[in-house]
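Have a look below at one chain only, the form predicted alone, in structure tokens format.
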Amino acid sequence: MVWSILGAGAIGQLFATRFIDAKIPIRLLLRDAILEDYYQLHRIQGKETRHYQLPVDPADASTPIKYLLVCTKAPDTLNALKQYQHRILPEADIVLLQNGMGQHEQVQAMLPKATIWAGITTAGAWRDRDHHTDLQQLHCVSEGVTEIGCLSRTSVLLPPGLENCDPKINLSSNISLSLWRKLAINCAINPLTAIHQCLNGELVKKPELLANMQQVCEEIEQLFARLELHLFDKSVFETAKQIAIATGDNRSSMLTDRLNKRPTEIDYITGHICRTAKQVGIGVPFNQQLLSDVKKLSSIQCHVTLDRHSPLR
């Protein structure tokens, strides 16, 4: 049993090290080819630093893939999988550990015989490089809680090997509900922090941003009422406020993407809310406006980046 890991960002690297700690054999599927057989990094957690060598699949590898953990950004999922589709076995177990919703159905359509698992995690990590060794450094700021649930069928067991992970991976009997919960909070926090370039906690401290968050949440509440979904003991707004306060010094992933001039996951977060609302005949104008604003900002940044790298005339 070997787990292939697609998406070598902070979360992909974090779970690669956790799998290695659990004695689960892994192969890292990298977008860019490297000469070495291993991708080396230091994992820094608290006062402890550990060195890891993550085995890498060579560019010409043809080994079949039976177990696959996908940690790419949601918009990149299909294109990333297409590169390895010829190697993925028809009955493969595929775990999508990502933000957003909508990509799970797309993957199932692409690989109809595969067992598709959805995963969410509150683990936090970020990366930089050691100036002395030039090695990648993975900083673990939160162990978090990780849930995985099967979307293709009913399962009482985690995919093979994952039961050995520490921190424990929890098997969810209703992962769809967990996905909706995370999506609601992401919708309340991420777009506003990306547009206003602020930390999570500022959404609560500034009255105008708090009012914006309330508008987002009230529209989501109306949608969930139509869908007959009850997500939290409190309202979405009260829950989002609590999480924004608890993660006050955090920079959302969408803000990070904007600051790094990368495409955001807005189409799979707020975009999924807007598409679902349209399907059931509910208006969500403020969420629609945030979707448009973030996409517009991303488009402008893309043009600026291209201009900066265009040849001089």
Contents of the next structure:
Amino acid sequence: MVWSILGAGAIGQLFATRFIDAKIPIRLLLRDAILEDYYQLHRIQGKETRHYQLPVDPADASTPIKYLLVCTKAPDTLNALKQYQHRILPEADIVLLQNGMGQHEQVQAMLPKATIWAGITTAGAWRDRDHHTDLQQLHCVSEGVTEIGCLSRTSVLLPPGLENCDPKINLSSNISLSLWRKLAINCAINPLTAIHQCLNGELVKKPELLANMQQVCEEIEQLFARLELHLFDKSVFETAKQIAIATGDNRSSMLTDRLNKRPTEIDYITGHICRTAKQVGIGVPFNQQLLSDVKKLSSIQCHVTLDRHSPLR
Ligand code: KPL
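Provide the structure of the form predicted in complex with ketopantoate, given the form predicted alone shown above.
So here's everything in the complex, that chain up top.
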């Protein structure tokens, strides 16, 4: 059993090192070819620094892919998968460990016989380079909690090998509910922080931003009522407020993308709410507005550049 890993950002690299620790054989599928057979990095966690050699698939590799972990950004999923479609076995197990919703169905449509799993993690890591050795460094800031659930069928087992990971990966029997919960919070926090270029905590401190967050949440609440989804003990707004406070000093992933001039995941976050609302005939005008505002922003030049990922992704 070999797990191929697509998307070698901080989360992809973090799970690659966790798989190696769990003695799960891996191959990195890299977008940009490298000459070496291994991708080397130092993983820095608290006071511990460990050196890893992550095996890389050569550009002309043709070995079939049976187990695939996808850690790309949601909007990049289909294009990234297309490059390996000829190698992915029809009955492959594909774990999408990503933010957002909507991409899972697209991948299932592309690979109808594959078993699609969704994963959510609160693990946090960011990358930079050691200026002396030029070696990649992966800074792990929080172990987080990771859950995986099967979307194609019911399963009482994790995909093979993943039961050996440490920290443990939890098997979810209803991962869709967790995806909706995460989506609601991301809709409440991410677009507003990206538009106003503020940290998560400022959404709660500034009355006009708090009112905006409330509007987002109330529309989502209505949609969830129509879908008969009961996701939180409190209202979506109260829950989002709590998370904005708890992650107050964080730069959201969408603001980080904006500042780094990368495409955002808005189509798979607020976009998914807007698409679903349309399907069931509910208006979500404020979310629709945020969707178009963030899309507009992505096309506007931004002069600040960051070299650090948001610590909580
Ligand atoms: O998940 C997040 C993100 O930034 O994508 C939140 C919860 C908003 C924390 O920053």
